[in-house]
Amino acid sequence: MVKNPAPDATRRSEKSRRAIYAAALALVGEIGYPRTTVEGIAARAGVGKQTIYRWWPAKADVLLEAFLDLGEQAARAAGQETPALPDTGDLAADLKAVLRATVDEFLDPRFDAPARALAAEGLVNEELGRRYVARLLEPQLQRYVDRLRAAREAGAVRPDVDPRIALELFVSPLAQRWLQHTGPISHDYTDTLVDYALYGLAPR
């Protein structure tokens, strides 16, 4: 008599985790972060809420993990598993390409709603804010630092330029427009940011 194989707990846990990620992202997009609850996520995912609390202490933690996973999956789908900015030797072109991709992500509803929710929650939840910066923002900013440092070593920018300050010339305005709706974001907008940052405002 052939016995049925024992249930694979690892596979079952991964399936539940994936369902929870999908449920959290979907609910935040549909009804907003304030109305999303652990109970709602559990019901949408088809799991008990204790399953969620066994892995995460609160809905913000679920959303952060789900959003990080979404980004990793999107990068793998695009064949961009290496976390580095392009280095073609043309700094302006490389920065414009990355910022255009950032605009596309900001305008994608799958990313927009959870990213806004995490940014807003991080302002009032200090512990979550620190983790949001450490796990999501800081790695992205470091890639700009690395690319600008390489450009400095190649003589493409002044030797006294601080890469960490320089990146804020184009990253921060984009983030402000997106978060506060102070103006439209587009490829033309980020291309202009790069031109202004690299070439200044004085007549040439």
Given for the second form:
There are 4 protein chains.
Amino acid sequence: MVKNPAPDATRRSEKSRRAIYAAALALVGEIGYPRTTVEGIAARAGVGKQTIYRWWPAKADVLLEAFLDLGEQAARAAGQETPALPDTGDLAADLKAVLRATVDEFLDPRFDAPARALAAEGLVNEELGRRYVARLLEPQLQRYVDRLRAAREAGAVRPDVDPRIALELFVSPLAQRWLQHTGPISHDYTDTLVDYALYGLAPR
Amino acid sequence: MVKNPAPDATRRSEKSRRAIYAAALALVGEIGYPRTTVEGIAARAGVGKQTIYRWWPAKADVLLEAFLDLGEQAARAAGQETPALPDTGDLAADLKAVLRATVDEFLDPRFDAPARALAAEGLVNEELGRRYVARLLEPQLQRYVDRLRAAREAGAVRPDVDPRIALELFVSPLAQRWLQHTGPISHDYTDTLVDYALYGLAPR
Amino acid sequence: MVKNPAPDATRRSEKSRRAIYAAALALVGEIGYPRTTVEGIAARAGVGKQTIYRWWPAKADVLLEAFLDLGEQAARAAGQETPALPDTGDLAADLKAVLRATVDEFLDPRFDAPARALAAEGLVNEELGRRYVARLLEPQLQRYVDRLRAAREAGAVRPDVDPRIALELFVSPLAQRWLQHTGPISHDYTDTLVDYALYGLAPR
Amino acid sequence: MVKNPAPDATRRSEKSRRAIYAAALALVGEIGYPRTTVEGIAARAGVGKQTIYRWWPAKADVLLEAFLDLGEQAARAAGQETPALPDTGDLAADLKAVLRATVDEFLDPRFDAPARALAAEGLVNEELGRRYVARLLEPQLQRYVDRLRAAREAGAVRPDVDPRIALELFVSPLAQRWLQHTGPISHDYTDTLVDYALYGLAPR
DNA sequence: CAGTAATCGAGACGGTACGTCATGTCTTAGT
DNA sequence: ACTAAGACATGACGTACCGTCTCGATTACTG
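Moving on from the form predicted alone, please list the structure of the form predicted together with another copy of the chain.
Time for the whole complex; same chain goes first.
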């Protein structure tokens, strides 16, 4: 069971690649992920099916790369790399600000549809899930790790706290409410999460 | 656009229903959800396809009911209803104990495969997602709400804390690690979550 | 492999039988034989499917009996048994008259649809075909045999002619044109057939 | 109500087409037409169902083309086109010879099964019936028309006789006996038909 | 004249085949 | 060589009917 001879990437059609990304994102947005088909993407992109199968192993991979590309384009347009979290010295305020922005993103259908589709696929397809986490999720989480580490050094967080776990106290609840519709998401809600997480549930 | 004439539920074959549940759970466990087909379930259950389509609108609904039935059977076997969380007076210890049990459940493939499959389907199929949350998730979460409310009355939790949000501080991180493989899950991990949530990240 | 205990014909519901005949003939006329289903007949007749399967082995048998019943009813209405062919002493005229009536029957859709359907089924289902021929076709043909035999005795037909074969010279062409649409059917056409058959193609 | 985009016939797989013909004829011969299914043909031919549905609208059309192809192959093997009837100058002898050959064909199950199935389908499906007649039946009948016309010019047939009708006197009876099992078919029988038709039933 | 047994309307059941859709591979022209 | 186009084998979809079976509810003989 050998792979086909690897195609020659240098001769790849850039135009087709971009058309495929655009078609994939458009279709997922319009008709939803499950009804989006490779054939549909190919037709919409004006591309042969083989051109998709040559470069991606599966529908989910097309969408993952399309979505990553979208992010990179946005980043390039904004002119910077993966931005660090702000550090004004006020940890609570900084976290609240970033989470409010995340809430806004989650409420934007252009982000919601493909991100949700990829997350769903990732639950059940472990290989894709790992790539989703590594390429999309972890880079974001790392920013919290950095900010929390800085806060720990500044004495705003207890020295024995593991930042990678700590961040989940406010990030995971928001993620779960978003993905599973277990509750409404709002700026108030994330503010509350940050307060609870920083100061604890027990009386001080 | 009317529904088909509703079938007569009183004449429904109990034997077929149980065989379908068993087949659905077995197949999801063995070959995974996406490769589980309605035809496969019917064949395995020794049942006509129409008998599945007569009673369920889609594959995901079969699995949801099968999974719910599994839970009810287990509950009946254990002899009681949805059990309340223990209340020994020590909130931290009680939460840790329950979360440890949840970790064990998540690590059991008999639970993991169908629960994960349903969660994935629920992300993308909002109607199913709402049923999943309402029938499976919320009843569990309500137990935490009750325990936290009791703790608040006992003075172990600050009076202004909303229990429905508070529980997410430790439940959602575990859920996310489980579903998205964003980190290992273990008894130590959930113990840590409880400690962080109760006492906060900031120095006391 | 035994038959089910034969049902008790004395308790059979006459009303259902008639309703089934009517429904079968109506459906074959309206939507054609292949799209007529046992379920459809049962529904239209307001009858359970089992009531059909109890009394007839297959769809074609229902239709055959319905069609026979139709003929008998018509005969009863007309007040007589299977009528002999007229014998005015003029063989050619008698044959032409009867064939003209047959042409009219063939052109009546109420006759055409079920008769054609039964014929088609009979081609491929030999058992049914034999019954079709024995119950419907042969009784008609026998009338020609009788008339030709009388003509032979009267000297209007050569003494060595086999009437059973002779009748086919004008009956079969008409039947084929009707069933297979191999040509138009009309009074002129059947008149011509009789002339050709009686006086031959070769110059006299 | 438009047709699907017509498939590109130049890229059609010749191998599949031949395999489908062979499978269709074999199955009709072995298990009969009604029990022959599109799925069965596809499986036997080692072909996807869609490949059948792409090129033919229905089972009957597959069989019709398979049967036509069979005839063409046989004709090609025999090296000639549709052969004219022999003309030895003796009309009766010529007709008897050809009809004897037809009898033999009708008695060969390899011919009988598909031809009968097509005829049956054609009775009830008028569109197919017309194609059956035009492609299979009429070319054969035309040979009789030609021979009878020649005979008419030679004075062996009365000048006012319409050959297209005249041929039915001996062809239709044979066809009806074959298709509807209304009587045995044999060389004697067809010889008799020719004699009756040429010299008439009435005394000369 | 009640008891009881078979037929009835209804329709769920295990199946088979339908005709459609999408998959991923392969072939053909065109650039 | 890579592309757009699309035919191909495969296999699942959801539907339609098949013929059998199981339900009460009539219905009509029998004891």
